[in-house]
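One chain comes next, on its own, written out as structure tokens in the form predicted alone.
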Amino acid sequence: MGATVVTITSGKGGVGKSTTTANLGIALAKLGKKVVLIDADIGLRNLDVIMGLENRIVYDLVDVVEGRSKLRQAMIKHKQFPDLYLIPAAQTRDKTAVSPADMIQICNKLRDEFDFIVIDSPAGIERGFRNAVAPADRVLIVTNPEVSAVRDADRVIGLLEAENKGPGEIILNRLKMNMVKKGEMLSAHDVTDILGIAIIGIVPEDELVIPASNSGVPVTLNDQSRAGIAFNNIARRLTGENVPLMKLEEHTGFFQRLARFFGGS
């Protein structure tokens, strides 16, 4: 059957999509899952950074493309997990160096050496969004709980179902319950009236996720975050496994009243 291709994506920047992509390839790791991540942001490389393995590149995704590297060599194994793999982006380059058609032909070539192919795509709706959506059998959209971030991942899900790959999944990224709860924030009951699609994953505010980041150990290897379980949670549903979403606030009737709106999954 071959390797099903994640692209994680967004339509503003700074809500956490690399942060995401690195998460979810460890995680999917773990699983004992073969993993290959593509960092599509072109220019603007940093998904090596979060994973650690910035001083381990050779060559990247835009020397693959233009002949100078075969793909094996631009692939980089992970120091931890010999079955996850990074291609990075080129920092010098811009994204008109690749096309839809190369990241087609590109995992289609990794398809069947890979259970998981994840795609970083590069936030906003031009050119890189189109390189990194063209592969994709699912599409997660990452945002955040406030009304500018929301709007913008409603402008990528009209996107998607323009390009015939929508409507995708919303991960909801550093959801704080007490602002929810002030009426500061907005819910994952809002997200959804709003977007109108699955939420696939919450992830809540975590102090360790950023110091994890910098450091190159992503907070998903953290038995103690939050954040990191949700993402482990994520990957486990992207193998399929019905994993409820988590419980997190104590007996405020919130994870109920979500359970019942998504079906317990």
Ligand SMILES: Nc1ncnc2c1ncn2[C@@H]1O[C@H](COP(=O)(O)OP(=O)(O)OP(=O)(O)O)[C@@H](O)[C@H]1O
Given for the second form:
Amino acid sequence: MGATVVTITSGKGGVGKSTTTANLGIALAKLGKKVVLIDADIGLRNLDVIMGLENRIVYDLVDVVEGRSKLRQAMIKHKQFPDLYLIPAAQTRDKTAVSPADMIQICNKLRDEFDFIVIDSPAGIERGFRNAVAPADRVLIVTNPEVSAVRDADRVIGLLEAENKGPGEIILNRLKMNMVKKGEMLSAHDVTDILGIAIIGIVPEDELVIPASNSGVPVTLNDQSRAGIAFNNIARRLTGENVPLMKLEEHTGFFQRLARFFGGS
Amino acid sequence: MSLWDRLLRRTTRDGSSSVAKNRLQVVLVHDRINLPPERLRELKEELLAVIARYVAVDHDSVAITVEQPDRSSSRLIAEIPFGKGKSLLLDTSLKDDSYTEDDDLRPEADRPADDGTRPPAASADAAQADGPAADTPPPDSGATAADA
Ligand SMILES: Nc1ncnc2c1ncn2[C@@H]1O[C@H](COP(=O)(O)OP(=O)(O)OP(=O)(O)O)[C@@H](O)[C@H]1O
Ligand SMILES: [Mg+2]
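Now the other one: the form predicted together with this ligand, given that the block above is the form predicted alone.
First the chain shown before, then all remaining chains and molecules of the complex.
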């Protein structure tokens, strides 16, 4: 059975694509899946440090494309999960060093051997985005509950539809439930309502995320992390399991409030 | 705060998130059709001007909007009621072409009502529009729509 190629993209920068890619990689590996992550953000290599694999890089994606290295040689095996690999981006080149056709070819070589290929897209809608999306079977659009991030997500969804890759599914990252309850932040319902496509996961704002990337140990490896739980759930959904959305997004309807009032929670 | 206040609190959200949602919905309508608000306004004005060259338009009741039932289908919905301008009422073709028995009486009965309900602003607009419209008699359907 061939791999599913999952591309993580967003339009707007800094919304959590690399964090999501790293954590989905770990979460899928924890489920026993064979996974390879590809950092397609050429010139702004990041996934290696988030994964804690930066000291093991010998070759990168551009070396493979330009024939200096075999695909195998550029694949870094994760310390803890022997079935999890990373193909790092080149740090000193730009996005034009790789073409959409190169990405399709690389993924095709990997498909037989893996269950999931997860591609970390750069921000924007230019060449790097097109590279990342070209081989995708599924596209996950990361966004934040914030006007400009949602607007950019909508633009990306439109482009995906135009390329017959759409509509994609939403990952709503950095949701702060206390702000949603105060009416000061868009809810997951608002965001799906506005964008008109399905949501595959809601990841709460979590103070454990930054320390996790500080130390190169993705937060999914921390059982205490709510973001980690969310990423585990998304991974399970990717494998086809039906996992209900996390409770942090429930509608505060009258009866829920009634129940909470008397339940004291 | 009473029990009821606490239970009923925040049934409507009035924080900045509803502002965000409204702003996003408007901005995305324009993004998706690739027509910024100011251009859409121009389009509406031009569309209306063209129509007003042929018929009297009730400018106060005009509604031209972009409807987007889902993200991949957008359409321009124009509701442009015909005005009840003077030339329409004096137009003899109105009587000639609509001929059920009652109709002989109906225009008579309608006339005062029309004049009475027509707001002054609309009347000014209609007068302007009447110029060209007088050259080409309005179609019957127009007269019917104006009455409806
Ligand atoms: N759920 C979260 N809770 C708290 N912090 C988060 C969360 N998700 C991401 N962050 C933080 O947000 C910042 C941006 O994340 P990340 O680098 O993953 O974004 P990106 O979309 O890959 O950015 P770029 O567009 O530059 O590639 C990082 O500091 C990350 O630790
Ligand atoms: Mg990134």
